[in-house]
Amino acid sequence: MTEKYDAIIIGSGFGGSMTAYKLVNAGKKVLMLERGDWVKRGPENWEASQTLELTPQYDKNSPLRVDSGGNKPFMGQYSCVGGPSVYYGGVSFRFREKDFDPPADIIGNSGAEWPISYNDLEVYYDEAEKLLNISGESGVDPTEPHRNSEFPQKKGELAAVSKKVKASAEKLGLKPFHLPLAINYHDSSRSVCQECTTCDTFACAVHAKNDLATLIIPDLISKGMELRPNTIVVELLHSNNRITSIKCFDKEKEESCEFTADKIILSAGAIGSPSLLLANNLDKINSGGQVIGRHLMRHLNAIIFGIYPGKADKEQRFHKQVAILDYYFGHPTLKTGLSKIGSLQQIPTPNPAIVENEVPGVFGKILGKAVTLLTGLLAIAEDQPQFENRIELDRNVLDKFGLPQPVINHQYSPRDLEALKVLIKPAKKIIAGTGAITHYVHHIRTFSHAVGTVRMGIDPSQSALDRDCKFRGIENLWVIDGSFMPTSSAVNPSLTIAANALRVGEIISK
């Protein structure tokens, strides 16, 4: 006999963790599926092997096959316990009240809608960032949506090439201000941020990143949540318009094993939860089936490094810490016909592994050791939903536990390219009054941002799930990740999908 659970919930990163949230203290039984494992902790995680593509947690056991638009022809994906959280670099963004009323050029003939607003979220952005303890600044950000409290701890101390960052910028007539992290710098109680350069793509070596793993999912156990990682879900069996059970194969036993729930909640992100549901050929019960892979979206996003005469990081520390938005929605000084545009977001110099990594051999090793040449700001424009950027599945390449290979095919419109293009201008300036000799622009071509191929919307045939995220044709089915979203906007999405999935989680819990 199958042991029944309340709630299973498939997939442990932000929308599943801020789901088991809810439910956890509404006092359901909830199982958690994971995919990948508990990352160990502590002083090799300051290696430079232990940047996210070098690291066993980038699962390359089902690969994904990159058709169009990426920078290698095969990807892994994140697969550890606490998802993306545990390498992202803590920036946590609420989207503008305007992102939820997108205008016609971004929507372009997408049948893109929000059937939420601002205000849908505003309460759970706020228990979102107390959850996650999120450092920030308020009242400089020209974008910034309204807000019911102050961030729940203090912004960080700026490094010196931060503050050239920011003092360049504001001689441009610009507003600077502290990008909003999920970093512990002020509670003694547990560890609090070293500033060390291995953050962004690493594990934190002593839990100062609030992270999902440190934060939230040892209280949930704590509290009776089931955690079960290493088990990949391999098929959702149904009947009636009801999941009726979830077939699993224990990587760690070697074996079979099945599940069954009142409630069942699919949290494999953008990328993997489409993948289950068309291999299950849930899609052809869903009255917005022909959705269900499409409308991929990943920020248009590239880097533009400063070039310096020495090192640009003479001090040796974080510096992932300033933000511009006064282009978030056009700006004076440009002359563009577009109505959003993008952000601008500080980056750290690049650690040597990654480059190393990305050009092999001797030259990737000449390349390694310049990038403390290197520092500078990351343009994220905001990208179109697009009918034709997808993931489809090959069900004639079968991974080693029997699901088909999903297939990714994904190209920017002019639009997208467009608003990029406006968006280096300005970054180029900032950059070259913080002392830089010259610039180089790196794209950046992989998944990390990806959103909105699962969508929720108002219309059923242009939609798959409705606006409480409950997957359209069956009634116990909810999918909370990125893939709800309709639209990108032009900030990180994990603060937003965790808000969502706060928001979801006390209606599921009810």
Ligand SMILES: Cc1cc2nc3c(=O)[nH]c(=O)nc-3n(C[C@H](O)[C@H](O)[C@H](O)COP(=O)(O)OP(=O)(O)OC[C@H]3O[C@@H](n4cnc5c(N)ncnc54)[C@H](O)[C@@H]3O)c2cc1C
Contents of the next structure:
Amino acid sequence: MTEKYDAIIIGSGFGGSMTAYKLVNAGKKVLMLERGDWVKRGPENWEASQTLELTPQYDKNSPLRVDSGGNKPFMGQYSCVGGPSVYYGGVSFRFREKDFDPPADIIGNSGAEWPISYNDLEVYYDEAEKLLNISGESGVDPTEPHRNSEFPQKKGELAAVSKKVKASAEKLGLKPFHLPLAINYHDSSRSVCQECTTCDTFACAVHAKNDLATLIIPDLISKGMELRPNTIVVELLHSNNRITSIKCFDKEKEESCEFTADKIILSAGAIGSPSLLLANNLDKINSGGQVIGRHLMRHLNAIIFGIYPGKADKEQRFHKQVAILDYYFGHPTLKTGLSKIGSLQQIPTPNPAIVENEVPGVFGKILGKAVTLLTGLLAIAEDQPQFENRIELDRNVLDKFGLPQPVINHQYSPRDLEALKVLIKPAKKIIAGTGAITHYVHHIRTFSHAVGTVRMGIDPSQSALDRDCKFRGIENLWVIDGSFMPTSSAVNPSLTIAANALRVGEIISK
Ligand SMILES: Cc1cc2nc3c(=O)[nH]c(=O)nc-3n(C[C@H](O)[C@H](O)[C@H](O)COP(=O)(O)OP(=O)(O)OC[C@H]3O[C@@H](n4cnc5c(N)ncnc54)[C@H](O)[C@@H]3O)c2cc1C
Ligand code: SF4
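Got the form predicted on its own; could you also share the form predicted in complex with this ligand?
So here's everything in the complex, that chain up top.
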């Protein structure tokens, strides 16, 4: 046992880092425990071996079993300082106002309800955008929520491919606009973006991606936060409705260690957090314990790739740049009774290594060689929170640290599938208008947008967290990461996880 901290934060992703930001700046003594290591930066980050499952940061030491809904029976997870933000696409959307009051056809019989509104998060969205120096343009997104301030950074220049996508969408009467991105284009006091073709799923070789390990965590360390990388939390010891200490395994020293603090913040992500809670039987103490690990959402995503007669991206330049949100809440040209559909955003020409990894078999090999002919749009449809979609534990299978194996089961509802089907149609039209000779639709079955598994709510029997992410039944435990969301919306989750963490971090730091 070492010294006592004001707060221990488990996990250094969006939830953990943004909570730490508030606590450290309020003068609290904070220990952050992270199972992964720092990701080294340099020219090697541009290599094909530095993406997805191929990187050493894709941790397979604690494999997740995926019994239904995955593309593989076993999965690892990104595990590093900054969490998957280091590898993410940087797309930084705010949820829309109406996302906090979802319609009945999304909620179904899940009992999901948001105890907070957009207005409760608005100032924290501002703050998160400033901290992550998001570049973007306001006033053009047709479903944009109201905002108090402009984007902190101006948009970047569109690549030739992006201009074609924008023109094609405009020809269809749509209002395409710049994706809000966590990329440094204009701050010359640090490296600016080189517009390389390895951004999403790669770490930035030159520190121009505004990920947490680049922009947030080093500053917190300089202000006194203690970070212990390569430290995996294995037990949350508790008695008398308090977490009394945190038991860990130090992977470098190969020994156990234990820490204690007044406040414990669990930010291990929407798969890691419920797994730790269930492994420690904390669901038995919580009035909403039956929902822990349940209502797993991950969006329903597909890529509509255009196939072009020659190189799709002749400039060889970053082009994940354009968003189309005209279909978010339906559209006069879409014949559907659904009140919410989803979003479209550009996806760049893939790296051959990604395609070979994602599309198994011979087709993947052929496609891997032909990827220079592709570029496309990512369709993100909102998925419903369903009780049966879950993470549970197989206590008969333990990893090398003694943690029981998480088992995932996930099936999309007919409503989810309908929303994606509807969204793919205009995506094909936009792609056709860019000169593609045909298209290929690739369905994504990863859990990179996992949310919802330790949800907040108003009814204590239907939610494990109260409106301030306090874990019901334990007086010094908060869960602050993507787990908290009652519904998933149809835009990327990280900025909302960050804004909520800033909101709750401020409350906890008082
Ligand atoms: C390739 C990729 C691209 C993405 N692109 C985007 C994008 O463009 N825009 C967007 O909004 N979202 C994107 N996402 C999703 C986004 O990264 C996640 O939604 C977000 O990181 C989740 O934040 P979190 O706080 O819930 O947890 P995470 O960021 O996942 O952080 C959890 C942390 O806890 C650590 N941890 C887990 N278990 C333990 C343990 N037992 N002990 C110690 N530490 C532990 C993990 O190593 C990790 O660092 C992307 C994800 C991936 C994988
Ligand atoms: S596109 Fe820019 S931010 Fe992204 S990895 Fe390349 S240099 Fe870094």
